[in-house]
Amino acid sequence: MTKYKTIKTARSAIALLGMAVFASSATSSAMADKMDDYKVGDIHSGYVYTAPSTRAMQDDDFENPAFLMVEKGEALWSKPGPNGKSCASCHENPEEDMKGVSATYPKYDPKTKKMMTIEQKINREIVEKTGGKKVKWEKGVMPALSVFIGLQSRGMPMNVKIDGEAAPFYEKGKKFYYTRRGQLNIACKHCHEDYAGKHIRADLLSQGMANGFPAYRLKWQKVGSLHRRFRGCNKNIRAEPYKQGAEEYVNLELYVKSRGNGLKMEIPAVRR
C-alpha cells in the first residue's frame, strides 16, 4: 500500500469513528431526554433503574406481557353479574369516566372511616353494583380489572390527597416506612432512599415508586399488586408480611404513592 492509500485509509477510519461517536452522543441524548419523562427533581420512577430489554418491553404494548391481562379486564369490564348488571352498566366508556381514577388512590372512605385501595372499591362495587362475591386479590378477575382501570390514567401524573381525613393514615404509613423490622433489623427507607442506585447482590435498587403498580413482574411473570410487592419486601428482610388489604399496607402505600406524586403513571409498568 503506497503512503498516499494508507493515509487515505486511516482518514476514512478517522471519520468513520467520528461518524459513531457522533451517532452514539446523539442517542445518549435522545435516552437522557426521554428519562426526563420518568422524572420529577430528584424523584425518578423505577423504569430509571430498569434494564434497557425491559423498559423497550413495557414501552411496546404488543410486547408487553401485562397486556394480556388488560385484554381479560376489558372484556369483564362489560360481563354481566348475577343481577345483570357489569361495570360498563354504571360506566360505559371508561376511557373517560376512568381517566386519572387510578392516580388518586388511596382515597379516605367514609363509610369505613378508613382509606380504600383501588382493590377494595373494586371488590365493593363488585359486590354493592353486580350482586356478586368479593374477589381474590392476586387473581383472575382483580388485577385484570386494576389493571385495566389504571392504564385509563397511563400518562397522567399521580396525585394522592395527604390532608383532611388522610393526614392520621399517612402519618401511620409514614411510620411504617421508616420503622425498623425483622430478623435483618431495616426500615424500607434504607433501601429506598439511602441505597436507591446502588446494588444489592445482583438487584439495582430503584426509590421505590408505586406508580406502575399493579406492573408486570419479570420475576412473578404475571401482574400483581403493590401489595405483594410490600410482601416480598417484607420477607427478605425476614419480617412477617401482612395479608393483601391490611390496613398497615394500605397505609403504607398511601405514604408510597405520596413519595411519587407528579410522576407519570406508567401502568402496566414492567419490571423485573
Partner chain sequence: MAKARVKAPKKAKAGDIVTIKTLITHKMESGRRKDKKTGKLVPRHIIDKFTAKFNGETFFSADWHGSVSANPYMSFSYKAEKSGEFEFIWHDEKGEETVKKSKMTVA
Second form
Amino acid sequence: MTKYKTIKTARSAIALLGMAVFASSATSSAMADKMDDYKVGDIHSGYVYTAPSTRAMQDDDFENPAFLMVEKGEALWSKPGPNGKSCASCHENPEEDMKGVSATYPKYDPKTKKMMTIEQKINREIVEKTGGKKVKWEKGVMPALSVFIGLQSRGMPMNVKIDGEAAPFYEKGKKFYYTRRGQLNIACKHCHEDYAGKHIRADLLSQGMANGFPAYRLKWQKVGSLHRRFRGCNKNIRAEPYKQGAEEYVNLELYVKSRGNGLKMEIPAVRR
Amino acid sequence: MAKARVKAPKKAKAGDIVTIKTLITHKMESGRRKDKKTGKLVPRHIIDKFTAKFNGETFFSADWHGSVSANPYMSFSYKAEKSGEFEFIWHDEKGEETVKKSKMTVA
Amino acid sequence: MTKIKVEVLDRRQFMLAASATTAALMAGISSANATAEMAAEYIKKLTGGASMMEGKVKIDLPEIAENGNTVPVKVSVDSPMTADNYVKTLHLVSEGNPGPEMASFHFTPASGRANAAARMRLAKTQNVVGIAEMSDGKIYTAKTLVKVTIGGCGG
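Following the display of the form predicted on its own, present the structure of the form predicted in complex with the partner chain.
Okay, now the whole complex, with that chain kicking things off.
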C-alpha cells in the first residue's frame, strides 16, 4: 500500500512538472557579474542554482569540507604502493602534471576500446603502476585522489572530446539522456533541459551540469562521484540505477559533460 | 584517524580580535541512522567536545550533540594579547583525541 | 454458517485508505521528534528554570535550508566580553530534531567576541532557540525559524 502511495505521490510530482512550474526568483543584478563566471552563453553551472549559503561554502576553500579530501589526496600522492611506487614516482609535480587532466575525461581507452572515466583511470594506474588493488569509488582513496586531481583543472574550461573514436559512445550517452525510464517514465532531458530553472516541488532544477563533480553534497555530507549523483537521479524517477562505472553511466557522463563543454571546472564543488 | 584543518592567523597586533576556523573529518553518527543493508541502527559515535586553548588556557570550548553535521565545522574568535601557541583538541566518545597546534606572533 | 460480507474498495476508497494510513505513519514519525514543549523542558534543565529575557542573542540561519543535513548557523551575543561582563555559554536548542540538544558554546573574556559558526542537522522546518548565560547570571534568549526543504528531488 505504501508503495502504491509512493508512486501516486510521484505522479503528482509529474503533474507539478507539467502544470505548476514557476520561474525561480530573479537573480539580483549585483550578483550577475559574479554569476558570469559560472555561465557560458545559455549553459549554467549547478552553482547558479544553489542557495547563497551553499555557494559561500564553495567560495572559500577553507569552508569547503571537500578540501579535507583534497589534503588527503595530496598526502596519498607520494604514498608508495605495494611495489614501492607512488603516483609521485611518475608525476612528480601534480600541480603541473595533472593540470587540465580531469577536464578531458571521460576519454577513449584504446585498450578496452571503450570510454574511461577519471576514476577508472585512477584505478588502472593504481593496479598497473603501483601494484595495488582497485579501490571503490565512494570511499577513502578514490574521492581523495579524484578531487585532488580534479582541483588541478579548476577554472579551466571543461573540454571532453566527442568526435573520432568517442563518437559512437557520445551517441549512446545522448540516447540515454533522451530515453524515458523508470516508473515515472521520464528522461534526463525532461528535468534538466525542459524545466531547468523551474521548481519541482521545493527544489530548483538545474541544467544537470557535471563540471563540479566529484562534489561535496550537503545531503551526502561527503564527497561523491558523478555516477553516485546519476544513481540518485535514477532512483528518484523510480528507475533501476546502474553501478558506478557501468558503461551506461560512462557514456552518459561523456554526453552530459559535452553539454557543458566550455564551463569552468569547479571540482570540488559544493552542492545541495 | 580523523583529519583536521585549522585556519588561524600567524601574526596579530595586541588587542586584535582574530577569527579561527576549524574542520575535522568525522561521520558524527547520531545513532539514529539505519544501515541500508542490515536495517539495524548504526551505533552512535560522535565528537562530543571541542576545546581551543592559547598557551595552555582554554578560551573557547563546545559541546556537540547528534545534531552537529558530519565533518564538523567550528569558527570562533580570540582576543590576541601576546605571542604563543594555539592548541585545538577534538575529543570523541570513544576517548580518541585529535590535536592540532598553531603558533601566533603578537606585536 | 455465517455469511461473510465481502467489501470491495474502488480505487478512490483505496487511495483514501492508503493516504490515511500514510498520514498516521507520518504523525507517528513526527511525534518522535522534539517539540516546543520538549525544547522548553530541556532549556529548563540547562538554566535551572531561571527567568529569561528576550534579546541580545542572534541566531543567523538561512531562511530556507536546501538540505537539512548541513545547515550553516552563525550565533552572536551582544556583550562587551570583559572580565566582569561576558557571555559564559550559548546553547542551541532544536524544536524539531529527534532530540532538543544541538550544541553549547562556552566563551571566555579571551574570546574577544561571543561569536561562533557551525553546521547543523535539521530534521524539518523548525525554530532554533538560542539561550545565552551571562557572567552576571542573567539569561537571554532568541529564536529563529528555518524552513527545511524536504521531498522535491534532491537525489
